[in-house]
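As structure tokens, one chain now follows by itself in the form predicted on its own.
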Amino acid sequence: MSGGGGGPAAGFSYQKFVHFALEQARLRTTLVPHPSQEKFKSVKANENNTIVNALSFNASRIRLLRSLTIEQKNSVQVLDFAGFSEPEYDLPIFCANAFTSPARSIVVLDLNPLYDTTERKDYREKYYKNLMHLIHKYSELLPWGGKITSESLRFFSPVVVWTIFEPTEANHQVLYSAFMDYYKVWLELVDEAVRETSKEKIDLNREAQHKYLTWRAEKDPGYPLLKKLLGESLAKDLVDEFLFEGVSALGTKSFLDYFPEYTRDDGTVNKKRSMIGKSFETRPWDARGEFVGVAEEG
């Protein structure tokens, strides 16, 4: 991605993204502080140059809307923002993860599918057929970030932005534009969603969201940084009770219940990043959102 003028984004902050998201949500609904906010809003890092901000809310149709930002002066900037609907809706999960160092920004921005869009064509048609304009707009501005494993793809949608770029002011402005577009689309989906009345389907939605939360809590790539900044105990609580709140409340299945292929001989979880050993060098979906990727070995 082209630098586009202006050197590294001095003073850049992901707080701008959070402020926009909460402002947009408040235009449409009433945000109520989520119980998890009380415990984590005053989290302090053990490094004086680091500021951690944690906010969480719920609202009509929204089970959890939460953000975590980490700001280290002249060093690392992190954004982890997500929105989860109530189980009465099968809505995609809004997901914005960004890690910026002085050298590069690594970004995932997506409307994560609640159900596999490769196996569930009906779900892909329902939500993504009319959203392909998002990735058509940003696929050149925020190009595919290179090899990514099949493991990482399992909860991505056909409109995912996965990109790595030089952290210039111009590039971050493009990212901010993409964040705004994706988030406004998600809020529109929330507004238009039809409440499910079938207990069976609600239970399926709840389990699908729990499966996602269980995966993310186990595989969170930011955990080593959180552990360094907060200590192991608080970092684990932040992951389980804040970032992926619901992993304990929405279901009782464990990570290995959902993903038995990660079971080691001693019954513990295999911590390797990829168990599948395949990777994708280029975007594996076509312009219509159909999966066409050909995986490469390792």
The other form holds:
Amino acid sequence: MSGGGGGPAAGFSYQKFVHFALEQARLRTTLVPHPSQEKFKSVKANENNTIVNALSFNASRIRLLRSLTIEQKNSVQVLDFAGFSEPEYDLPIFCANAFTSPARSIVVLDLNPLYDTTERKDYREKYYKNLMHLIHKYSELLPWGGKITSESLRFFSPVVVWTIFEPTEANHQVLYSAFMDYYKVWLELVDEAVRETSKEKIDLNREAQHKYLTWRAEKDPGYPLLKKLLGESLAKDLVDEFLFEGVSALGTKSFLDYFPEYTRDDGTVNKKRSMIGKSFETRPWDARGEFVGVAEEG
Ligand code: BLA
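If the structure you just shared is the form predicted on its own, then what does the corresponding form predicted in complex with biliverdine IX alpha look like?
Once more the chain from above appears, this time first in line as the rest of the complex follows.
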């Protein structure tokens, strides 16, 4: 599609997303380098044309704010930006993931819910009822990316931007605009959050975050590319100690404790990403954020 020397994505970089996010955070709070930054900030890929950038911080109410970008000149561009609150808050997780090749960009932008918004109507009302304008604004320009595994869908909110588009300048401008809107909303939620005092509720928040970290550390679609670029051992450290830091410290349950359907006969974890398969050809939430999806076969 791009024919080598600079396709539609040429010259495009996710650095400005990261700059914006850190600048906005610094307008509101003090970012303190996270201990994980030291080990990973100068991580190098084993291909010369690839630049990896890793930054991580904590701040008041924010347990971990971290960013990973991977840039290959005129080729692959990756953004993985996330923010996790301290367990004293039940705040959604800020999640901006984009994988851009000369052929297409695969994007997930969301305030991932800590609790399932279909089962927990109270949680949906608390955080998403007033945010539906976000998806009304972007669902036409960043349309639903097509069938998605039910496993991923469980971690998405009614305002998720799940999309695949041609990596043109115009599309990336829309994505940047959406990123800014979603991120500013998340920072506002952080500012307004009320500290939980009940130990039981804090424990539940911590476990919900741990379950999310455990899922992503095991099944993230970016993992194979990280292994290729960094080697198996460094990729694993990056995933466990940087991207999904907390996976070893926030809880003691294992992947199979949370997701027993992945247990193989010999007791190991099934390598498949999805046991249920892909479904949901169209956005499975209505305009009010109510789940209306019907899983089809295949
Ligand atoms: C593909 N990445 C995908 C897809 C999703 C996501 C939904 C489509 C494939 C699928 O249906 O599974 C992202 N999935 C997510 C996110 C969550 C989730 C964010 O469940 C959160 C709960 N993507 C990255 C990074 C890399 C990356 C950092 O975010 C590389 C380092 C690569 N993503 C990547 C690639 C594909 C992909 C190569 C296409 C190949 C594939 O589908 O395996």
